[in-house]
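Starting off, we have a lone chain in the form predicted alone, written out as structure tokens.
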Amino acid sequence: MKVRKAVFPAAGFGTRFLPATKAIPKEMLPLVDKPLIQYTVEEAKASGIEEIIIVTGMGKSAIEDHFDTSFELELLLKEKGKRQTLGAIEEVSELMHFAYTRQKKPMGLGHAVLCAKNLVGNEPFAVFLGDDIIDARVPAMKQMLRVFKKYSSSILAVQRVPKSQAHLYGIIKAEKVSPRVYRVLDLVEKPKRPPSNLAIIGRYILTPEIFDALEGTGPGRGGEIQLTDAVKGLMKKQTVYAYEFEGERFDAGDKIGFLKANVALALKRPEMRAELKRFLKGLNL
């Protein structure tokens, strides 16, 4: 079946960016001149996804407003003759069809995905974690969809990380089946003794059977329902694969990663590149 829908968990409090995220959703923090979540929505669209399901929580109305039409603002820009800015604003509201649901309690990533069950229905779907910004010639999700077309099974995006950082991620134990594709044998959330250096990154393609697995998954690490625990349960019924995507990934949920992403993406913008390079070279580091 074609993967038409994508789930975007966006109910977290963004505590690592406090006090900036006290009144602003973490997903709306600006990366150059667009909010974080817009980058992943644009990746979804470029990959052929047709519908976005955003799982929100208290204080997240700014996300809905961002992707909605702003009649007053658009009228003002039109009256002032700011056609280019108007076009950018209109493009945001026309990006995709959006649906929203709420995660009423912070019960973990797995629970957030489960909240989207009724909107997803009985079909495979993608999951995007907005903290992970992936700069790639071919969108990371589009790469994964090619793998899904071949194997018709759940796919986890993975990236090699230093062993010293493996305790920060979900890590897979796997066997290679083709270039960049692995069959997952086991996975462990933030292990003390990692079985490999292949870390799960914030892109997934999941079959609808994951919902049964999530409903049968109790609280795990941190007292939350972990998506990795549910995927382990899913592995008892079907093969799960991992794909080592091509592209540069920035952990924008981390302050240093967020700053790196801003610099790297700004340097790709022709109107900013020269001046930013001069500034960086002039720093007394």
Given for the second form:
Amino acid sequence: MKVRKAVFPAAGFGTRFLPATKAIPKEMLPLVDKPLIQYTVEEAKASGIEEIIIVTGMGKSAIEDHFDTSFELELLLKEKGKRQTLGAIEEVSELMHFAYTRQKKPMGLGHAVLCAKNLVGNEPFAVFLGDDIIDARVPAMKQMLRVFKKYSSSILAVQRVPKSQAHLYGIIKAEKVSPRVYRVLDLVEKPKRPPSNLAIIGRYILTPEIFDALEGTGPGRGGEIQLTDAVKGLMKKQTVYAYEFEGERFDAGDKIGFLKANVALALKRPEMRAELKRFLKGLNL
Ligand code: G1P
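Alt. form predicted together with ligand G1P, vs. the form predicted alone above:
All chains and molecules follow, beginning with the one already shown.
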């Protein structure tokens, strides 16, 4: 039961980032020098995923162009002798195999995953939410795949969040079964009274039975088809686990989280670190 495919829901309107996202997809906002979505695609590749299924919508063609070859641009860079930049451009289009499908109506995360049903087929698959950027020594999905190998069940990535923030997430109630691994007992999307502080973060490994569960899930929180509700449905038939990954997570779908991710990731880049540090210190905060 190898996990070969990953679904990337990317049909949202990016309303938290308006007006920046009026004409460009949120997924294409640059984090240091790469679009947001490239970080999660690279994490998928480094974790051994072979095929990416991007669920797009209206106005998202820049994502497809980004992961395609750009003949004219590559020719121009070749002629100008810009070998390093050419290498970076070629690398992007060779990252992995991409397939695209569209979510025709904004009916929520669960519905977006359901749109990928035919492309996924009858095999376990991963889901990546591009807003969650995870900086980790071992890629977060790679850590989860190790857990999947042992349990052969759906795995949700979780992280402890302050209680005051819990209403912003899907929250699980769970019992610990081994270090960092929990058996999920219950889960609820953006609860008013959170049953714990273990929040679902945007990485999932799901068995294909989730599609039946999604088809049987009606609108939930915000009137949308929630993935959290479908996982709850799946739990009637299968055990679901949660894994507390190691690594630092940034909520890049939020303006302040996006800024923090830019600073933290730029500080890790040798060519930017010294200058950026000097600038930040000079702010005399
Ligand atoms: C989604 C999920 C939620 C999860 C969160 C993680 O919510 O519905 O369960 O905790 O991603 O980032 P969103 O942030 O899209 O509202």
